[in-house]
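One chain comes next, on its own, written as structure tokens: the form predicted on its own.
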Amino acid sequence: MIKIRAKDLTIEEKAKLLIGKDFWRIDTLGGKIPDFLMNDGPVGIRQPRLSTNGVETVQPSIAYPSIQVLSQTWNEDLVYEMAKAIANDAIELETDIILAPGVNIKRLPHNGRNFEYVSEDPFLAGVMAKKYIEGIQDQKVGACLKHYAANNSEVSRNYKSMEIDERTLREIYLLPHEIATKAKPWLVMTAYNLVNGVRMSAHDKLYRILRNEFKFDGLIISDWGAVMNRTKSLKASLDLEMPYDKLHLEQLLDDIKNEKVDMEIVDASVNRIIDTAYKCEEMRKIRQINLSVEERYNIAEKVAEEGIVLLKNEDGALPLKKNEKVLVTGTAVDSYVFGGGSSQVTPREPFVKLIDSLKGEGLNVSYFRTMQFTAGAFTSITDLKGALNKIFIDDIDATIVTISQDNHAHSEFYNRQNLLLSNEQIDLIKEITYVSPKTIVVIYSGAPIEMNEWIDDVDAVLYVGYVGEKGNKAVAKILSGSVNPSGKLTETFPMFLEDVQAYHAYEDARVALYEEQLSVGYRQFVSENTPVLFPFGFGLSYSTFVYDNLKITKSGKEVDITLTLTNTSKIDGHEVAQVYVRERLPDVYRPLYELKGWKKVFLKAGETKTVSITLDQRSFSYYSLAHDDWHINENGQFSIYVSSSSIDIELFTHIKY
């Protein structure tokens, strides 16, 4: 079969490739090249479908985790397999290209779209997107790498220009979208937003160096409705503006006409896009579903098994035991929570009740109506005071109470105003503690909360976040023990909002100055000695674990750590050995340390392990300015911690490189 390429297409057909047919796809121009179909698909497949009356529904679909709770099991085999399931359901809905994985920074906690992305940590978020990237693309499905770069805020998101110093901008903002670019996605979105003074959709600059420096050779498409000017887009090479818009085709073809735009320009974009179509085509012809559903949920079950926080559990609070009378109450019990915008999917089951998931954990448990949950923060207590009766009439042992936010208050579009909860959920938790022997929080939530008013009341906290369809499952596991808790938060919750150096930073309707340049999330915090409600890297555990005996050898460039853990309870569990580095005599500022490795790993009863974890050169880099590179300081010495979370150094020691 002869490949269509540009030089054979007529100046009006590559105008029209060079911009969406309708809102997920491309124009074949009359059937010449194939066609590929693109959906959202960060948590699960969101498919828009027109049914017969015109009015638009969206395909049923596996709701998946979010991704936030996916990089809290800090488990990388665990993110490539909900990649393979989430590839799967795309090749089940005829799907070619998902629209994920997200990376952006989570510079601010109350960004209404943190729940889409990895972390705070560039490291971190790279290394996961990269496996991501790679386990939908095994399955012969694209992937795309979003959103680049800096969409740090959804407020006038399409209009603020985000004013980043060159370097901070390397290491936060960058360096994710570098790291997962190695996976070779096959295509990269730009974000809304301005960079510099410079529209994303159209920024020749940081366009270049994904191109040239980071090697991405496949698509830069625009976000949906993010293009402005479609010529200078078009000149900055991004290759494909989505959906269609009729004026911008008709100025971009005067423009092509008028000479306006270098005909070579035109052609690299057109047989990108050509290329791609071409790659979709062969694909589709030996895509195969090798995962049944059942094992599809299996995976996201495990994802929310290994995903979810215990934040505190005094006392042994935690699990509960089948001999205690559990009474569980609060705005989720029995209602999906979930994140809004474009990781909005439709389950494709009824979501798995808590209170079915607890009985059918054996456990004692009845349920009682207290709150009537309307949308995001809006809440109302209905008949508390039953509750409270119902817990002395009944000699309740324990009182569960879910908490929420939803994609009322968590979503694409708008920021949370702040971190709090609503006063009445507030209410419900202090009046429980009164009179509740003992008080557990489950809460759902995309993003940190303030739990500064109740905290100190309750016996345990479990963060949950959106764990998908099934994901209570995995909930009621956790609460009565038949799963161990593993997961680890990959941002820190603050305080208060107001402890972020970020939140104070100059910002107008037009510019957000990135003030506190490299002191993001737990760089700040660790660097400042700010207290904080609970660090980057923390979750317990019903386990415990012992760090010793850590070694490290230089081998050229790479740098081999290794340590033995040792389970010392009696229940098998996991844990996250997070390796961060310092350079203990810098000749520029820079955070106090840094993440830099880690390896999660499974321990029996008793057992002990070694771990290793091999540093590279750019562990220990910084980008300097005077080079325009990554650069080592000449005899650099620096500290190496290995630490259950961002604060808790267990092992530690220095080297030379």
Second form
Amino acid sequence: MIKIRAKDLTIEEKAKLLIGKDFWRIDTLGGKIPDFLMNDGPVGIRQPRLSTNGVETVQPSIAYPSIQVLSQTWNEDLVYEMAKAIANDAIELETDIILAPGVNIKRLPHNGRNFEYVSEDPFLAGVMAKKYIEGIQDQKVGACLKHYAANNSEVSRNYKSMEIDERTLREIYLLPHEIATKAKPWLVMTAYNLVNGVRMSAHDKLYRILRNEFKFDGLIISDWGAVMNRTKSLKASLDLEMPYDKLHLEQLLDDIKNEKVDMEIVDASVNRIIDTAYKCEEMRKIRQINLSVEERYNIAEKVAEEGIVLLKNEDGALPLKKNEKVLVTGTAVDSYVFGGGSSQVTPREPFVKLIDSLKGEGLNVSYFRTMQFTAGAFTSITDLKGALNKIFIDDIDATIVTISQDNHAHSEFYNRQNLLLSNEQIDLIKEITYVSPKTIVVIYSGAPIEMNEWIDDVDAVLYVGYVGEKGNKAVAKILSGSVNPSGKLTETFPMFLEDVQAYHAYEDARVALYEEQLSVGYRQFVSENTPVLFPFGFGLSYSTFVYDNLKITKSGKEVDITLTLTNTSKIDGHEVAQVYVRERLPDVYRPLYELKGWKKVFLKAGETKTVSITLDQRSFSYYSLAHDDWHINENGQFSIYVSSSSIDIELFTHIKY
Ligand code: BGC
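Target state, the form predicted in complex with beta-D-glucopyranose; input state, the form predicted on its own:
Entire complex below, previous chain first.
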């Protein structure tokens, strides 16, 4: 079959191809070019369809754990597996390209979309996103890395210029894209915001970095409605504007006719769209479903099991014992809790209730309703007295208080006002702690919350996040002890939102000044030694681990680290060993230390394993404005920290790189 090229098309046809046909597809020029269908990601497929009477409904598809929970597994193989499972859903729904993953840095803990993003750490975000893309694309479905770059807040995202100095841009905000691009995503989606005064939908300079330095040779696509001037964006090399926009099409056609844009530029973008269309057509013929629905649900459950984080466990409050009488109450017992916006999936099967899952684990549980959910807020406590009486009368041993913040708080289009729970939820926790012999707080939320008012009074805290439609099975398994928790945070839980430097940076309706520079997430807290509620990289296990025998050898440009990890408990478990690198006497400012590697290891009770982690040249470099490149201090002396969290250093050594 002879393939169409840009040269075979009229000017009108080229213009049509450069702007979507509708919301999710390209214009096939009456069948001249193969069609392709894009749908959101990243936590399942969201495929809206118009019925014959014009009503839009979203096709049911598996609702997986959020990307936040996925990243908390620190398990790259699981990231790959979940992406593969989602690609299987895509094949089933005939979706060619999944609009995921998102790698924007969690600069602000109250940003509404954080649950969709990987981390506050750019290295972790990049590595996880790379795996995610490989998981999708190995199934012959396309991935779309988003949002390039610096969409770190949902407030006025279409108008705000993110003012970022070049070093910070390179080290924090571009790095995840740089790493993830190595997986060769078919598409990259630009961000809504401006960076240093230029719209990301037409950012010549940053597109050149993407194409020439990061070697991205796929399609650059706009975020939905992000283009203001189609000709300008085309000149910058934005290939496809989404969705359809009549005025933009007319203007573009005029501009092409009047030679306001070179035909070479037009043709380059047109050809990239055509290439993507042919690629989709080819892949469609050979892609196959290779995971059953049940297998996909099992993967989702495994992600939840490894991604949920045990934050507090005083005196072995958890796991619950079979002979304990347990009461379940709070806000997350009756309905599925999830984040909102374009990643919102319509679950495929009925929601699995926590109480049923706990019963399935053989626990002696009962339920008492204490909260009334009204119009997006948990506004009233319905029967607190009744619950407290029940705890007395039934001689309850432990109360599980479920706490939630759902899509009304965590969503695209807005940020949270603060990190606080509602007063009603706080009151509920506190009242229960007065009477219940043991209080276990289980949190369903898309991002950190403040816990200062009650954390000291409760016995255990489990951070569940958004675990998907069947995630409560995993919650119950962790509470009952049939699964040993192994998730660790991939973002800092600050004590107070006000402790976050970026929160105080200058911001008005048009500008957000990234004054904190590299002091994002744990980089800020460890450098300043500011206490946090729970540090980046932290998570408890029912096992205990001992780190020992750190050895380090330099071979060429790589540094090989080995250590031994021993599970000193009687329970099998996973541990995540993290490696942070610190330059001891840097010539320029550097954060105190930064994550450069990790390994998640499974250890049977009593078992010892040798763990190896390799660091490369980049692990020691910073982006030098004097050299316009990544650079290592010639006489650089470095400390290597092996840690169980960003503040719990277990072993350390030094090296001259
Ligand atoms: C979001 C993108 C999403 C697109 C299509 C936009 O509002 O920012 O992440 O892929 O909509 O739904």
